[in-house]
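Next up is one chain by itself, shown in structure tokens, the form predicted on its own.
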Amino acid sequence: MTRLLRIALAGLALALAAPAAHAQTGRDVPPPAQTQNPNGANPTAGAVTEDQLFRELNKLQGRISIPDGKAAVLEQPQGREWRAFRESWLPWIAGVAILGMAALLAIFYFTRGRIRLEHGEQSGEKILRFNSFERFTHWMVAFCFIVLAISGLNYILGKRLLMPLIGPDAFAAWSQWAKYAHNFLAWPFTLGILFMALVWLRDNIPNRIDVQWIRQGGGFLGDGHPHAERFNAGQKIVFWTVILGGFAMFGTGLLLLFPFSAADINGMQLSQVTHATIGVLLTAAILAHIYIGTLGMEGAYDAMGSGQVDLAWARTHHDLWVEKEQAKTASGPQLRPRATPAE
């Protein structure tokens, strides 16, 4: 009897507890229709998505109270890519381009030798190749480019090659003055590039004669000398390299000289990469131009030195131009031979 009474009391207790548990569960878990805000909006709609988290994974950004909003970004992925190029790839590009060009020119010199006029070919008569303004423009650009190239290469290779030799203090002082020279000489360099484009553009338009000049190796391979006008195909290549590369250097350099005036941090990094790469390649190309104008070809330096070249030299390397110049004067060379003093 006592056992039956205990079972009955336990069943009564369970029966009384079931409605209370159901009521409590109903209060804790609202029906599906009540999972939204009173205005009907989904409270999880504005939550951060997985894609957003991944895009911000490598970026540290906060809030600032100063006007310069760029300071809010403490780190961004492109900065690491730019630094990797700046510290790893760029020095290798500079070294391979410049040292490689120097090695090729040395090999060419010791195998081909200096291009000379044949014995007895000097005529003693002179023809004006470049006037005073043309020579002034050339030497202004040449001087500025040499300083710009040296100061620019110091930015790339200075701490690796020069600082161990002269020490950090001297290197810091040298780099400061090199930067000043780089900034200020960029302006006359660009002005000279503009002058070159104005005075020599007409003579540097490519044509069929240039195709034949290239096919024959420009006289550097073999003994023949192909026809050429005032500027041959090789000189035209140098001209367009300097003009296009110079203006590209000026455009990217202007963005670097006035930071964030027309570009954000990504644009600044892209400008620096473009500026440095073009500068290195342009330096390697100008090395070949300097070689031909000095050591590589006899009589070539006179064109930009005194402006007057030997008529026989001009007929050998620029025969079509000589014909046009003589047709203008209708009296042979522009400059008569120098008088020989009586003995």
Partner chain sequence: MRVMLISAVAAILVATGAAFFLGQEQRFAYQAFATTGARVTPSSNLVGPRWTGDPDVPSKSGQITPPPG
Contents of the next structure:
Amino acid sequence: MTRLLRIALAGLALALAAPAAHAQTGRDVPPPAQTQNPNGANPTAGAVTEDQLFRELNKLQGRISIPDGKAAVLEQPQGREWRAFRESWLPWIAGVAILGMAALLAIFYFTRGRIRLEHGEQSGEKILRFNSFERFTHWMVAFCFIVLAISGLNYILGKRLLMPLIGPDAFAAWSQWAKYAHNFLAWPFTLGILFMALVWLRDNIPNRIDVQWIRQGGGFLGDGHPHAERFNAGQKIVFWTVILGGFAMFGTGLLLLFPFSAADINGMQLSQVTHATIGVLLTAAILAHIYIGTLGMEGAYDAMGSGQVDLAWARTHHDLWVEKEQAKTASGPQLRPRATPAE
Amino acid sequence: MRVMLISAVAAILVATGAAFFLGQEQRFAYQAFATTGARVTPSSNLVGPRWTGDPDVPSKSGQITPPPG
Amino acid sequence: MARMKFICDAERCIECNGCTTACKNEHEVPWGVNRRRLVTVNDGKPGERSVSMACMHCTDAPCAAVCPVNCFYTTGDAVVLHSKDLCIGCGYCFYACPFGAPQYPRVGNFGSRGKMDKCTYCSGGPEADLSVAEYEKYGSNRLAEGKLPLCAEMCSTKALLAGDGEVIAQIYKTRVITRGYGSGAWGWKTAYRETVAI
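Beyond the form predicted on its own, can we have the form predicted together with the partner chain?
Below, the chain from earlier opens the complete complex, with every other chain and molecule after it.
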């Protein structure tokens, strides 16, 4: 009896083992269709597969047991696109924008030359063009911007240009300090931009005189001097570039300073792309501003340097503003020849 | 020239102030990404060696001196 | 030279978090820093799957490419490591990483996020193998001792496999053929630009 039972059991075991043995025999066996498996039913009928999820979604997200929301993103292939922007596009955008602007300025300098003071532009009488607070604001933004631009470009071009020269250790130490400067000088920069907007917005509303100024090429092309109020159209363009660009840099920079507080991973990538692109374009634009304020035009630097410009120079370049200021003098002490430097 | 120097100094002062105030806001990963459930401190969520076993008698864990540091 | 890879068989992963615990303990990783984590996709629905994810040690790693101070390097075994001495804590590697592997000791990015920390494939960092300095910065170096990463070695269902890419791909392939189904080699296409063809 027991013997018979044992034979029967052995037979049963063999019968059961056969399909399994067959499946284990190896790699040459063609894979069974998805609906078939040794158990007969497909336990993965409703299961997710990576392929299928990627077809439906741009990134894979799930649930996570650690209190860190961004960790719930399992895969985000967009990282590779961001990398392509940062490593392939950005160095070229930065290089072309900045070197291109430098080349343009060089061409302008060597063809048009420095815009000299004309004969009648030195009267010896001075007029206050920018008061001390305006100059303070300008120089605070300028000082911060130079540091921010250099430390920002260091992120893009540093490892390509500077690192081979000074070695990885010195470069890492410099970059760490550059990052501190970038993160914290951003705040006085923004404060300066805010002040700038407050004190100069009034004089920078575009109007019909600007159209005329642009039509005459701003006096760069010909010899004439188109009418201009306190700021000519070119200066207004610089103003709006700085104000709008500055606030855009602050907004995107804020997102980058507080990572994942208001944006998800793709939002962070987009912030960086915006921040970097506007940053390099702004740097290129400011190069032109620095050129025209110093080397490009004789007498222009005084306006921001001492705050006082020659009355004759002002009459030539900002005729409508001088008229208005002089009209004011009748009723107040706006125009003070040789006024004490208001520092 | 003096205004330029003052503005540079002011910028550095504001930056230092920003660094100070942001430093107060800085959170560490162990604060932000760990729950209190993951922390075992003998004075609060461990009963300690002097536990009486009687739920009515409050645990004397409060008397245990916390580990140094 | 082997080409070291991870593979997570989502059909076997039971979300026990053994791998994350093993990792934390082996390297004394601080709270809040998660070199390895478990993500459950379609949680609570039929056909949910859990995947254990850490640094996949990508071919042509995006983190290494975007690093502004070039602190990453790839070892002979194709493990992507980094130098904490060079890292400036900018957070860029996290934006580039498809798998969310880089971790930072600080949350805010003002000043520095601190030295980035990530899975080292249990093979330390640029310091001398098995030195104290290496252990303090990067955790233990099992590879130097001839052992594979502890997360995979400790995996109770052998869902997570570590080792030479060809070998673990073959194991996974055999499993899929044997049981007749599989949800894919998670992350392989993104990390290695190849998948396990069944």
